[in-house]
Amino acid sequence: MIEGNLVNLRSPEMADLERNTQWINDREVTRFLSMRYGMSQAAEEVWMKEVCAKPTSYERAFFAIETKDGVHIGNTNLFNAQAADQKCELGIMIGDKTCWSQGYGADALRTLVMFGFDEMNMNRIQLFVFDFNERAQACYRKVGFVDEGRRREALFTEGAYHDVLLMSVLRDEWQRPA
C-alpha cells in the first residue's frame, strides 16, 4: 500500500468488480475517459481477473484508490513505461462522484507521481486530458503538471470534435508535498 494524505493506493482486488462495473457504465464518469462504450460485468470481470493476477511492476503499476477509512473510490495507473527514456503515462478515475472536488484526486495524483519518480525512477510523467475537462486540468496543474501541447480535434464525442491536451511533469520541476 502507498499512503497519501487523504487516500491510499492499493492493489486492485476482485471485490472491486461491482464498483468498477458501475463506474464504467456511468456516462457522467466515462465522458472524461478514453473509454467510449459501456462494458458488461462479465467483460469487466475478465479484465479485472487479468489486472488482479499480475503484480505491480515497471510495465504495469495499477492501483485502486481508497479513502483513509477504506472506501474504494477510483483507480489510477502508470502505463506505457519506457525504460530508455524514463517516461510513462498516467491515468486516473475517481469513479465515486460523491468524492469529486474534495481533494482525493489531487492527493492520489501526488502520491502516484511520487511513486513514479521515487520508486520507478521516472524522469517524465505525462497524460492526455480532453479540453472540456476543466476540473481535471485544474487538478493536474495544482499537482504540478504543465501544458505541453494540443492535439486539435482529436476526439469526437457527444456530436462534436474536441481537442486533447498533453500535460506533463518532470522530476526536477516537481515540488514534493510538504
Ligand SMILES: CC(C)(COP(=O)(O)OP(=O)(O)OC[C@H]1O[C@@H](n2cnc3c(N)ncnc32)[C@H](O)[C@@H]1OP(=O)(O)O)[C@@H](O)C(=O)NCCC(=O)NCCS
Second form
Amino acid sequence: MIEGNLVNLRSPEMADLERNTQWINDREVTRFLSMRYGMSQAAEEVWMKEVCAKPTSYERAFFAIETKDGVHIGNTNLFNAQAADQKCELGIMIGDKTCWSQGYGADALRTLVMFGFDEMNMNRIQLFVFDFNERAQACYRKVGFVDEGRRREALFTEGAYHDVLLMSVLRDEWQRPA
Ligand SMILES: CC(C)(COP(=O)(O)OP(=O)(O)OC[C@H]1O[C@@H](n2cnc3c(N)ncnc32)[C@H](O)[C@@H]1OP(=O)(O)O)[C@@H](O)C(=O)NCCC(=O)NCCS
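May I ask for the structure of the form predicted together with the named molecule now, the form predicted alone having been displayed?
Next comes the full complex, and the chain you just saw is listed first.
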C-alpha cells in the first residue's frame, strides 16, 4: 500500500472485476481513454487474472486507487518502463464519475509520481492526453507535468480528428508535495 493524502494505492484484486468492467464500458469514462470498443467481463477477467497473478513490479506497476475509507474509485499505472533511459509512461482512470474534480486524481498522481521517482528510480515520466480532455490536462499541470508536444490529428473519435498532447515531468524539476 502506498499512502497519499486523500487516497491510497494498493495492488489490484479480483474483487475489483465488476467495478472495472463497469468503468471500461462507460463511454463517459472511455471517451478519454484509448478504449473505444468496450470489453466483456470475461475478457476483463482474463486480463485481471493475469495482472493479479503476478506481483506488482518494475515491469507492471499497476495500482487500484482507494479513498481513505477503502472505496475503490479507479486505477493508475506506470508502464513501458525502460531501465536504460529511466523513463516510463503513466496512465490513470478515476472510473467513479461522482469522484471527478475533487482532487483524488491529483493526489493519486502525486503519490504515484513520487513512488516512480523515489522507489523505481525514474528520471522521466510521460503521458499522452487527448486535446479535449481539459480536466485531465488541468490535473496533470497541477501535479507538475509540463506540455511537451502535440501529435496533430493523431486521434479519430466522435466523428472528428483530434490532437494528442504529450506531457512529462522530470525528477529534477518536480516540486515535491510538502
Ligand atoms: C483525469 C482524471 C484522472 C483527473 O482526476 P480528478 O480527480 O477528476 O482531477 P482533480 O480534481 O485532481 O483535478 C482536476 C482539475 O481540473 C479542473 N477541471 C475540471 N473540469 C475542467 C474543465 N472542463 N476544464 C478545465 N479544468 C477543469 C478542476 O477544477 C481541477 O482543478 P482545481 O483543483 O485547480 O480546481 C479523472 O477525471 C479521470 O479519470 N477522468 C476519466 C478518465 C481520464 O480522463 N483519464 C485520463 C486520460 S489521459
